[in-house]
Amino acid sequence: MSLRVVFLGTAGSIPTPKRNLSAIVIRRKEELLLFDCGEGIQRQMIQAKVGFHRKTKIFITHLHGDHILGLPGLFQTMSLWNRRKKLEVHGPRGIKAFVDAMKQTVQFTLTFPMEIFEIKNSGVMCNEKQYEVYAVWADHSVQSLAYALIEKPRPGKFYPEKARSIGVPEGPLWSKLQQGCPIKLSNGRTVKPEEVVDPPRLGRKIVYTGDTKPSEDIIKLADKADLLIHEATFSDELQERAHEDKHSTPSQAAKVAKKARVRRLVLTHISARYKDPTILLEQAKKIFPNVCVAEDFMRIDIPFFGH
């Protein structure tokens, strides 16, 4: 099952000729999960060819303009293209007032239903059959969230030859065993799932921090993640400025990744002062080698690792 991350905007605060404002989209099967929504998002989505009609959920980290001002344009473009599917928007307190103000003042009519969820406490924000989205509070200058997309465990590998050898007929009983349920055969024997099925396999995990200082809560959220997308607005030389503005440096992001034992780290929310982000990459690599700096339209496919 495909799980692809597309970086739609990787700039911090203001756009640059090469970087749009904050937004990433995760495509899981035919569903889109959009995290943050900087200005010009619909143009980025067109270039990335991710589409406007899929089942979509939006998760906003905080109400700074570079993370939310793309919403009005996105809603209008979706309506002009006659979207019909419901759109979910999740975010901190104030997101509903922002969307309501836009709907009352901008002269267009939505062609699709919308549901707004204001997050008041950390925990599971979205619980689907195959995955959940979990949120914790980040440490920023305004109320801000970090999110994790966590797939639920998949059934272990099923061995048909083992099932046949102990007399389990092909059909519904195989399915029950794959789902972890013991069954009883016509001869009275009980067959346990572990006799014919491997242990459940963990799903994949992607964590997106939004804007934040280094945070113990985010370290816990990112524990053993396949991918951590962490802001690194300022280089290490500007650590004091990062502390004042409640942002992170590459070394700080790398320490979070190392403590959380993640597989891969991507730095984003890059200040416009860094036309060449090599310095950010080098600083992070000294602590956590498997790291890169995000670029607009960069794609990362997250495979199953068999764990």
The other form holds:
2 protein chains.
Amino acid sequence: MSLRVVFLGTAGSIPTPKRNLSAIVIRRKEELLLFDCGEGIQRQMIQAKVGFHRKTKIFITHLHGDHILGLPGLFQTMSLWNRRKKLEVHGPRGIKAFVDAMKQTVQFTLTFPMEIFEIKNSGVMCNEKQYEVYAVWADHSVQSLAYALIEKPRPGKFYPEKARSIGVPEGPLWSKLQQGCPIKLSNGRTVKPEEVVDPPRLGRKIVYTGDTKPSEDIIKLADKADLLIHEATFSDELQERAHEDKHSTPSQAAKVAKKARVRRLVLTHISARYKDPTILLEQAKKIFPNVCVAEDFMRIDIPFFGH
Amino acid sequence: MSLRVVFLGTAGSIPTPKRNLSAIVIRRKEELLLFDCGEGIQRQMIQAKVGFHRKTKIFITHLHGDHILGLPGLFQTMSLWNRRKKLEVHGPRGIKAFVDAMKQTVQFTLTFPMEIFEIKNSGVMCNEKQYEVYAVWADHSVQSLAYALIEKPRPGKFYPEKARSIGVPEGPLWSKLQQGCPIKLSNGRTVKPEEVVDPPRLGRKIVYTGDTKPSEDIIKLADKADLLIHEATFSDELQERAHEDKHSTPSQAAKVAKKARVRRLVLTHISARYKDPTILLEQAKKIFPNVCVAEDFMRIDIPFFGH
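The structure above corresponds to the form predicted alone; please provide the structure of the form predicted in complex with another copy of the chain.
Entire complex below, previous chain first.
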């Protein structure tokens, strides 16, 4: 099952000719999960061809303009395209007031139902059959969240020909074996699941920090993630500034990645001062080698690994 | 004195990879006059290198999202750049409520004073020493304005050597002649202004319609304009749709230009359905030949003509 991350906006606070304001979108099968929605994201979505009609959930990290000002335009364009599917929006307290204020002062009507969830506590934000989205508090200058998309383990591959050769009749006994339960045949033989089914496949995990200082809660959230998307607004030289503004440096992001034993790290929310982000990459690489700096429209496909 | 129009966003309602949402900026000497501010305009301003610190006035035509949703991000980026100069914002009733709602629900503080003017009647919106901005009601689905930048006539060129050769002493008599008044020398001779001064130079005039059906008031406003920037959302084939939504077609815009005897016409607010806008151009050209279709980042310098 495909799981693709597309970086729609990778700028920190101020856009640049190459970097739009913040957002990433995860496409999982036919569904979109959009994390943050800075100004201009609807246009980035058009360029990236991700579509406005899909099943979509939006997760906002915090209420700074560079992370939310793309929402009203996105809603409006979805309506101009006559979207009908419900849209879920999750975000910290205040997100409802923002959307309501928009509805009242900018003239637009929605063609689709929208449900807004204000997050008051960390935990599971949405619990779907195949995945959940988990949120923890980040450490930023305003109330801010970090999110993890966590796929649930899936039953291992079932081998019908093996089951048949042992003499298990097709039907409920197959299901039981697939679910990991041993069964007894009418001839008295016990069949163990591992005889006909591979071990369960772990799901994949993607973590997006939003704006934050390095955080123990995020390290826990990102434990063994396939992909950690961590902000790195300032280079190591500006660590003091990063500390004051509650942002991170490449070395700090890399330390989080290392402690969390993630597979891969991507740095984003890059300050406009870094026209060439090589310096950020080099600083992170010293601590965590499997790292890159995000670019707008960069795509990363997350494979299943053999566990 | 330089007078340059830069098209920052030329899309109608929905952006495209090539067209941002609406705005044009006029740079007159060191000052900026921004007309409309669709989502993404701060980034377009960065790309066009127009600057965030200049003396700036903003004129909003109407409160549809594609014309105003770039305002809060622009204010925020101006503040991040530590702008100090006052910012004037003019727009229809409701613009104050929009900005106030933004201030209350999105967390940002302004580093500069801002004055918001809600326009209740057509007329002169700002009256500067060298120019005025005049607004009339357009004909759109919501209260909407069209604007004209009108430079005031300037005294004709004064020729000091001619004045000296006639015997006019430097000083107050020179000023009188420059202002168009005849004077009398001590020897009894009357000097007419035209002996030492060229005729007054007319100012230049640029008209921007915002969203509108063809309108008699706009024809009057645009009379003999150097440049008319008229919306042409739909092609002639969709005239009925244009009528319903209170937009214009290329032929309608061209007729307005012809009736107003403008020097040049630019079509903008182009629907996303026209990937190639040649059809719009051809339809307008049949009626008004000196026309082009706007593109993002297109620049037009407006010269003085010999009047």
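Only a predicted model underlies this, so the values are computations on that prediction, with no experimental measurement involved. Numbering follows the first chain given and starts at 1. Definition used throughout: the rigid core is the maximal C-alpha set that superposes within 1.5 Å between two forms.
- Message: Please state whether G123 has a C-alpha shift of 2 Å or more between the two forms, with the rigid core used for the fit.
- Response: Comparing forms between the two forms, the G123 CA shifts below 2 Å.
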